[in-house]
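A lone chain, given as structure tokens: the form predicted on its own.
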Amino acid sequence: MSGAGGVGQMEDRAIISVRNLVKYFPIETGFLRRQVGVVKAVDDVNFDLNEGETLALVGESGCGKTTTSHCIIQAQRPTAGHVLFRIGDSAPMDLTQMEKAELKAARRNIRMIYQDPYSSLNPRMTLLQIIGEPLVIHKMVESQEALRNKVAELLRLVRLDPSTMNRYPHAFSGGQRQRIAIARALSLSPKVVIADEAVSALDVSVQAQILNLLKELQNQLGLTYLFVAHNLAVVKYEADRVAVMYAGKIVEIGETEELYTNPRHPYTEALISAAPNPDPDTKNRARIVLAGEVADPGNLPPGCAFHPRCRYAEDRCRREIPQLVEVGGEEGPSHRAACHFASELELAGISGGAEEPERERA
């Protein structure tokens, strides 16, 4: 398989390393489809996914988090950048440089759970066919009996009755369908599972069941999760680390508790203030209402893309694009933010309020 020479080193614990990932979509017009610009869906994204952890990728709709996940599994080929993948002590493989046959083999270890359990399952296929299809494609079963036994094992794993394997998806509820999707994702015994808004289409009570199931499966099977979500209340209890995206870039990344209690980017502060919080000691936390609309990735403002909505913005923010830099203590866990004033602002975390900033407003 293709090596990863010349694209940087992976961290010791990393199973996936995303390096300078870029995905641009052309903006075309006219009969001849002349390109007049680009949509910067993902713009120079870097992060490591450590083995055995859950890393949450969060942000508003259109921020680039789903496109990032699709570029990782190469469902969409990135415009630039690298996705390094390593199993155990083996040499890193660059998924972006792989041909179709190599990529097919690598994808056995990186599987995806999609958002909508109603559209992600083929209504004309039985559970046996849906869950068994990856096993057949990758030639991991030698007989129909072996296939049925494996599918039955997977159904039990996600708390479904194996006797239902000959039924069709319409016979199941939304939560049950998502369990079927999870069973399909686990059919090839992957190392990494990407959950793309895996609970957002479900009722709240069902969300809790699916989240608990994912956690149990992670502990039982030693899985690594990339958890794509927009609900920070869900992420808080599911993720070990959180990466916040805005307009195609990661604007803050750190351990969950540190990021929630000590956010260093104004966008993260606003997202946390909007998340429901059942703690009676903090339930009166004021909400920060962001002005304006999410930045258009096809027409980004100069400087920091967040500055038109930021209550701390100054002239520098309109001119210079901030870099993602370390803002935590030298001895503490890594905590990085892309804000010119990340080390100066006193932002409102879980334990704080959303009062007017001390810095003079622009």
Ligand SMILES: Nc1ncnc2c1ncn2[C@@H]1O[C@H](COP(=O)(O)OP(=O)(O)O)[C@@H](O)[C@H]1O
Second form
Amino acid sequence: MSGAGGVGQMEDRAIISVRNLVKYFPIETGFLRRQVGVVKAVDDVNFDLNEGETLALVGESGCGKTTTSHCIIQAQRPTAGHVLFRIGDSAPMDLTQMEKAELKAARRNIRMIYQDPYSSLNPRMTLLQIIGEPLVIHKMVESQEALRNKVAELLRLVRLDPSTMNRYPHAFSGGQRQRIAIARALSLSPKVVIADEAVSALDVSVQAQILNLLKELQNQLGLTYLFVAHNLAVVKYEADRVAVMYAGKIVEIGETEELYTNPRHPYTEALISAAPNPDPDTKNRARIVLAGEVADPGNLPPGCAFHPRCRYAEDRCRREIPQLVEVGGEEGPSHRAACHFASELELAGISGGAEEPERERA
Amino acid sequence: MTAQQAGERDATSAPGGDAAADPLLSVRNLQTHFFSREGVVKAVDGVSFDIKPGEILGIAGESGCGKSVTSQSILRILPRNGKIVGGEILFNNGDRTVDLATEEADGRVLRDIRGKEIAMIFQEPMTSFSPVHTIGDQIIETIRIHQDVSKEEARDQAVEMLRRVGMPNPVRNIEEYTFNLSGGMRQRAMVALSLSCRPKLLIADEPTTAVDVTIQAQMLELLRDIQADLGMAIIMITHDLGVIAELTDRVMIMYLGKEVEHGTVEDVFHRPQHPYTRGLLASIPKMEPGRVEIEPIEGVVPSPYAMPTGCKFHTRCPEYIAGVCEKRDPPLTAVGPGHEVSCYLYGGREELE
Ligand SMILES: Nc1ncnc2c1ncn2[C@@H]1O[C@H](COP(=O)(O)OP(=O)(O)O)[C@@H](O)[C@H]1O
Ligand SMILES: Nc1ncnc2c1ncn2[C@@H]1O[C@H](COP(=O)(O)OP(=O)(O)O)[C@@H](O)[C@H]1O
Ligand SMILES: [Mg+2]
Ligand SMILES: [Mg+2]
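Starting from the form predicted on its own above, please write out the structure of the form predicted together with this ligand.
Once more the chain from above appears, this time first in line as the rest of the complex follows.
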């Protein structure tokens, strides 16, 4: 049995709780494949995904967003940690402890959508086969007719014409293919959808269609989303809460509006400042341009992984890894940041604060 | 708001570059088509724009609208099956004006201009560099192709250029190969290579599309600084209207090979007139406090092999006028000083009657 006793309770509202999640990849060299190091792709990640919400994972490439997603659905087995999943009032299951056969039921309830709708759909399958495949595998339909009816319903759900079900993906545009991928993901009526950069490759006019479609589907079907993206404006629009990742760790997590207007981690501040805004009036605003590049999770600096790029860094930051701690007020919703100086720094968010003179700490 | 009002409101815009100067590059009614078994793709179909010395022009629009083909046409580096079938590309090369559209693609004139007077940077820095030569060798070679200088002088210039683009250790970096560099440093090396002959015009085709937002911010700052420093004109090609707003003076919006609107960034972003421009701006999530709804453009971009008649946007246009828009291409109509739109809402209907 794969109960979750002893690994901590799930919060009342949580449908998935990620606890101390770790994924290390060995760095090997040579013929003997000697291990010479380790890529800390995900390093002690904790968060709750609440039922019905959209939680975004945001951060630059290589920060561990995809690996986190894969470790949740057990497409990759974590090195350590737990992923608790609960349906309704039933007891939480720890997905990390389950055998492949046991996972099948959980996998039906947690589906993924990927960035590239061109490579994620088999070109030799019709829409009927692509969308119907999970239904067949999980023996959810009794007859060919039931399958066709179900696929037609799913196509209507994503606003595609059901009469196209015998066509192949190449006949569809990028945005339409992403609708097909969404229909496939929804075919088993999952509770949770993990969208990994699902709109990142789309042109803006089509991206807007898919963003709105995802919201409509969430309202209609009561879905919970883990929305993985690197575009901060897109995340602002789509998510209720946001977790910012850097070098395998969550550095800040909180409600979207709060996090964008009142960031508490210098990396979040810099990301917000760097995001280009389609408004020429903000052309001459003072931007924070971070020097250097994202930390390499295979060769992390000591202390806070962000310190080499941080304009507020002090000695302590070079020595001590900061913990993710509560920085919000006594009552209000939770807002956590992993910065030694989170309570002292006055960081600028999107309210236009970036135009004020720089407020460096003495 | 009427077109007239839109024009009168314009008083603030002060685009960079010398407004009175003759254009450095003047593209007139450019048509570049591709010929294949499936048919003809009119990738660029009647595009006109000017760029003044020292100005930063943006070319924006969604994928497939003809941005890259426009730049490939200027430098005459089109794929084999692509042909300039009409129009002029007039380049003011100091003492004389040449029409790049009619010159031999690999003839003397273009070989002298390409890389020296007009340089280009791409999304993928590796396309600019050969993996088997050091960065320094490639920059030095480029300098020596176009300038009569000794190897030592060229080397000094290369080091200096690497320093200008913010390479951390130019003297060492010059001996390195691109595969040893991080993504951000490769981008900088590419800029250094492209600027090594001090071109009058730099064409940047989606240079920040594949990089992370903090590296993008570095790149935009670099382009801004180096433009102020060296004074070349820049054509910034991107699908990202945020990048356009942050960097450029004027912008041309394209849709399916056509120019739909152009003007100062202030006019186009604050007073967009073409329904497509409005739709694009309404589709972008904003980095602003509070809830700002977005409104997608309906439908999908038509296949290049099944282009709509008349205005290419009429199949998706919320303001489509039946019996008008599908008839003929709308002409460009001025809606303010330097602000033009090709849309029947603003004029051109008389000619249909
Ligand atoms: N199979 C793997 N083997 C080794 N390293 C990996 C593997 N998968 C991912 N990584 C590394 O783990 C880090 C996190 O990657 P990823 O989760 O894909 O980041 P993101 O999705 O945020 O871009 C990166 O440094 C990446 O190179
Ligand atoms: N070699 C080619 N053969 C046929 N069509 C092409 C070729 N290259 C580009 N095209 C077409 O030309 C149009 C414009 O392409 P492009 O300029 O690359 O668009 P973008 O605005 O995305 O840069 C597109 O419809 C594209 O499919
Ligand atoms: Mg990823
Ligand atoms: Mg292009």
